[in-house]
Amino acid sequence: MKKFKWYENVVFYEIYVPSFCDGNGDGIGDLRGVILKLPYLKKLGVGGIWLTPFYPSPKADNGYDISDYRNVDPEYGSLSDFDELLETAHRMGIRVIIDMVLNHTSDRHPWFQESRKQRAGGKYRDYYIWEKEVPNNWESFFDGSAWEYDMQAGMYYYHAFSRQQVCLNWSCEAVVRECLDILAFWLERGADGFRLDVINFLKTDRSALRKENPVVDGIIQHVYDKNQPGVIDAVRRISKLVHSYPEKYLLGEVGEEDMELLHPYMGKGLLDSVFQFNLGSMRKLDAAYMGEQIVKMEAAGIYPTLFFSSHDMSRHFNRLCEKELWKAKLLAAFLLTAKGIPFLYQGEELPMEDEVLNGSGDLKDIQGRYGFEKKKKEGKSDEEAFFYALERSRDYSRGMMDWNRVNEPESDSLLHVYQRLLELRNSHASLRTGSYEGIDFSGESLYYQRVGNQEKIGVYLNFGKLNVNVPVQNVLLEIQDEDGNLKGLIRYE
């Protein structure tokens, strides 16, 4: 019988630090604000939190461009605040995993500042990927060439994302040792694990630089600039270090939807979990697709992560639910009763809506700004460039959490449904670690049964016009639309 780990038994809550809670009144979220809201998270029923980057950073990409890996950005607090956050969360029974970006550093990181000054053979020159001429057609994931000329170095450096996010050279042993020491620093402070940002993008194979990425219908495909030979070995070294500390969780962002590409990153001596974007990045609500995906994940032997929103995408209340509360309640029921590790994104339980962007001046996210600049350089109008940028911007979900909306929830509110679902999940082992029986999906309806600990719980969800049509008995939770029609039912069977 499988022995489940602590992280397979809890619900995680993603905290986007700069917009979660302002603890000192300066208008920016911070670690003090997280400490203040831990009682709310405990009452909600979450057992783990994921903190997005809080390290010193110029914030070209909202903290994913780190300039100091062993400190806290003064806007967010101090190391003593982090220590207090950990101590308080642990006392409440809440684990804390932290975002770690090992693919790239800020261009203001001391390593890069030294690297650009040095000639070949200098200690830091090989920390990054330098070329005298642009060696290939690779593009940044934020638009434009992935190669940037540096006047001081007189060479081009590689960046998979923004020009201010310089990719580390993971074929350099000194870089690997530096990164392992960084992980150990936070593990020694008591962090419960890491969410590893874009971990399959590590550059481990310099010979790949001589390969052109294929072009399909005028669009460059990302083939040789990710999942390079050597990445799995790098993950093994990370895993060995992290798992030498007891009960640590290693979660990877592997930018793929194909489960065959996810498999090599998970397992003994590797990552404990990776994010499954097959469900997380759905563009429209599709019950049949959801059913198909859980069947595929079962067949592949994957214990999945489950999420519909994050800091990198439009909120699912807008994207999938079209701002209809009953649909949001059904998706909450799926997230918290399906097999896997749920990740809630701050505010989805209220629900918070997407930020409204009215013009280019509202674009804060670098991916959106790059898109706007690209189209303007191509001679497009402001309106055309802004429309292009809207498709790429990640500003939608990054607005400040509206704490004025967090009151004692009414019985039919979305927050009450989340609380009730978390209560059910936390009190029923079958909903946390049980197996599936009887998965069925047709049209806009989805049914599955969770079995374990000598109990069977059936979950009936209908996202369309029809109602759930089964006997309402042994009920754990009912979900109705605004007209009182039965759309969701969770019951003993």
The other form holds:
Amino acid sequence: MKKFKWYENVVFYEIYVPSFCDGNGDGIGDLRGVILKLPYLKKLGVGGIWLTPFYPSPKADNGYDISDYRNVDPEYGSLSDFDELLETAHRMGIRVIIDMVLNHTSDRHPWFQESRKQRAGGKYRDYYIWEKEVPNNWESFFDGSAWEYDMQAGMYYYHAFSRQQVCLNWSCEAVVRECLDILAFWLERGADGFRLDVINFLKTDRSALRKENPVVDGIIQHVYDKNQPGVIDAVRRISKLVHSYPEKYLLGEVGEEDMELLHPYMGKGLLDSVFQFNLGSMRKLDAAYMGEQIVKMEAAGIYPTLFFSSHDMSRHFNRLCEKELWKAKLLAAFLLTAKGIPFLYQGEELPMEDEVLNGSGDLKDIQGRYGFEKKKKEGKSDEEAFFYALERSRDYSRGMMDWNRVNEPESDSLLHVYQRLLELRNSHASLRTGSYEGIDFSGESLYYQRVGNQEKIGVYLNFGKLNVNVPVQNVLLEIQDEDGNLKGLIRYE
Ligand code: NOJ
Ligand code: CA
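Let's see the other form, the form predicted in complex with 1-deoxynojirimycin, since the form predicted on its own is already up.
Once more the chain from above appears, this time first in line as the rest of the complex follows.
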């Protein structure tokens, strides 16, 4: 019988550090704030947290541009705050995984400062990808050319994201060793694992630079600039180091929605999990699609991650639920009763809503700002440029967590339903590690049973006009819409 790991038995909660909780009153979330809210997370039933980057950074991309990998940004606290956070969380039985960005560094990182000064052959020159001429048509994922001319070096450097996020050269052995040392630094401090940012984008194959990316309908496709030959070996080396420490969890952000491209990164000696974007980045609520994906993942023998929101996408309360509370309750019921590792995003339990952006002045996220600049350069009006940027911006889900809303929850509040669902999941092994039986989806309904530990729990969800119509007996949880119609039922079978 498969032995399940700790991370397959907990519910994670993503903390976007700058907007979670401000512990020192300067208006910005910080590590002290996280410590203050650990009791809230414990009460919710969370067993693991994922902290987004808190390292020193110029914050061109809110910390995904690291300038010092072994410290805490003063805006977020200090190393001793981190240690205290870890110790307090561990004492409460909450594990802590931390975001790690190894694909690129900030352009202010000392390695890059040295690299741009040095000539070929210098120690740091090869840490990044330099070319005398722009070698290909590759574009940044944030718009515009991926190549930036650097006056000091007199050459172009490669950046898959913003020009302030310079891609490391993973075909340089010294880079690999530096990165492994950084991971060891945080593991020694007691971190329980990592969420590896855009890990399939590591640049491991310089010969790929000679290949032009295909253009479809005028849009350059990302083909040769990711999933390069050599990337799996790089992941293997990371995994070997991380798993030389006991009980560590390695989760990768593999920027793909296609399940077949996601899964080569997972398995023994590789990543323990990837984010299942095949399910997580659904654009509209689609019960049949959800059903198909769980059937597919089951057939592939995968213990997946489960999520519908993150700091990179519109909140699912807006995107999928059309701001209807009962739909948010049904999706929560799915997240917390399906097979896999649920990742809640801060505030989805309240629910927080998407931020409203009224004009270009509200665009904080670099991807939105880049989009706006791009369209302005093309001669578009402010209005047109803003419209384009709205599609690209990731500001929606990054609003400050509204703690005023966390009062004693009313019995039918969403928070109460989340709490109850976490309680059910934490107390019923069948909901965590049990197998599926009778997965059934038709129209807008989705039904399944979870079986294990000598019990069988049925989950009945109807996202459409119809109600759930199975006998309401042996009930664990009922979900009704505002007119009292039965839309969800969890019961012993
Ligand atoms: C994925 C992160 O989630 C996102 O916020 C960031 O902009 C990119 N990686 C680049 O680091
Ligand atoms: Ca603060």
